[in-house]
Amino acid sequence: MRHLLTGFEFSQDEYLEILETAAAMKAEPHKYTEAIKGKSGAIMFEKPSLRTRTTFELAFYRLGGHGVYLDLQNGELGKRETIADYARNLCRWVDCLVGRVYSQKTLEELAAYGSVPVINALSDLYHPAQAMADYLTVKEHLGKLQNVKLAYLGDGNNVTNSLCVAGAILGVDVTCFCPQGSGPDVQIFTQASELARQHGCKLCVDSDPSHVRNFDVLYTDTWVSMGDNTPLESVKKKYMPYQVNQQLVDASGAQIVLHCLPAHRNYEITDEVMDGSKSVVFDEAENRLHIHMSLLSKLI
């Protein structure tokens, strides 16, 4: 039994297999309509979602399975009954647990006490399936991943962490352009950097956005993570130098621009770039479905 809790669980070959399977499912979906026939999963969300909920439900359906959505936004897991008991109950009925949660510890506890695969659909530290969809999109548009240079701009968050983890394993050079003190998680970055060395690439952190030159891919995310009620206007001064605008895109040499969405237009990314010829954000959003299908078929 395998879990996807952090993204560190899989080798480079396994990552590539997941991406290749997702691409095949995207190209010929009719071949996989019974891949998990008769199987089911609990889709547990403590946070609101458009893309993640929709694509996981459809992924189960398209593969011949069934996903049961459990809305937990009125209370975190572990409040009404222990997470251990929650896991023990659900695992009597379903073949997989998908969790979009506030705390990484919640997923780890579900995995520790459950008896079925657990998939991280977002936590405070990681968003591994998102990163897989991101790199599938990069491979589609650039034709490769090895030695691709990706620049992430903005707040170091769960998406940043997962871009570093998956990038290190896939051989992508990832540079995180973040204000000082707002970079990726130090422990995750250190662990991922060791993997990057093994796979012939490198990870960097830089606080100077004027260094965004000679990159293949630009990536940004919201400046305020979901669940944080900090007004965007209050952090605008801090993050505006990292805005992905047309001037930055032109100077960077990037071929494509990504954003995991939802986007706060004209904050972290301008309308001109979001709707421009180099934007692949909606291809990226679509690929969440195909990656989720691939993950479910592999783990279940």
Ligand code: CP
The other form holds:
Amino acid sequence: MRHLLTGFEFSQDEYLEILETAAAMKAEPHKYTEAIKGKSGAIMFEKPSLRTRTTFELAFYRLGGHGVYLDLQNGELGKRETIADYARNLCRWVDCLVGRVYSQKTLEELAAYGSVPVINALSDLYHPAQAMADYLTVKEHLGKLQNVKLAYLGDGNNVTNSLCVAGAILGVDVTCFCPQGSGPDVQIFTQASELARQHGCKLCVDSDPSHVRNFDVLYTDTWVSMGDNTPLESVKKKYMPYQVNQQLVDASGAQIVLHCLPAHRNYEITDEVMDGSKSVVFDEAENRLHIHMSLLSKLI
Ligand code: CP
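Previous: the form predicted on its own; requested now: the form predicted together with the ligand:
What follows is the whole complex; the chain from before opens it.
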């Protein structure tokens, strides 16, 4: 049994297989309508979602399975009964647990006490399925991943961490342009950097956005993560130098611009870029579905 808790679980070959299966499912969805026939999963969300919830529910349905949505936004896991008991119950009924949680520890506990695969649908530290959809999108548009140069701009968060992990495994050169002290998680970055070395690519952190030159891909995300109630206005001064605007896109040389969404238009990304010819943000959102189908078929 395999889990997707951090993204470190899979080899490069397995990542490539997940991406290739997703592409095949996207091209010929009718071939996979019984891939997990009769199987089911619990989709447990402690936080809001548009893309992840919709695409996981649809992924179960399109593969012939069934996803049961458990809304935990008003009752964090572990409050009504222990997480261990919660997992032991669910595993008597379903074949997979998909969790969006405040704490990575919650997912680890579900995996420890449950008996079915657990998929991370976002935690405080990682968003691994998002990163897989992101790199599928990059591969679709640029035709390759090895030594593609991706610049991430903004706050170093769970998305940044997962872009580093998956990028390191897939051979992508990832540079995180973040204000000093707001970069990716140091432990995750260090572990991912060792993988990058093994796969012939590199990870970097840089706080100077004037160095965003000669990149293939630009990527940004919200300056304030979900669940953090800091007003965007209050961090504007800190992050505005990292805004993905037309001037930065032109200077960077990038061919495509990604954003995992939801976007705060004219904060981390301008309308002009988001709606411009280099934006692939809705391809990226669509690919969440195909990656989730691929993951469910592999793990269940
Ligand atoms: N990118 C992402 O995870 O979107 P949702 O929060 O809408 O699921």
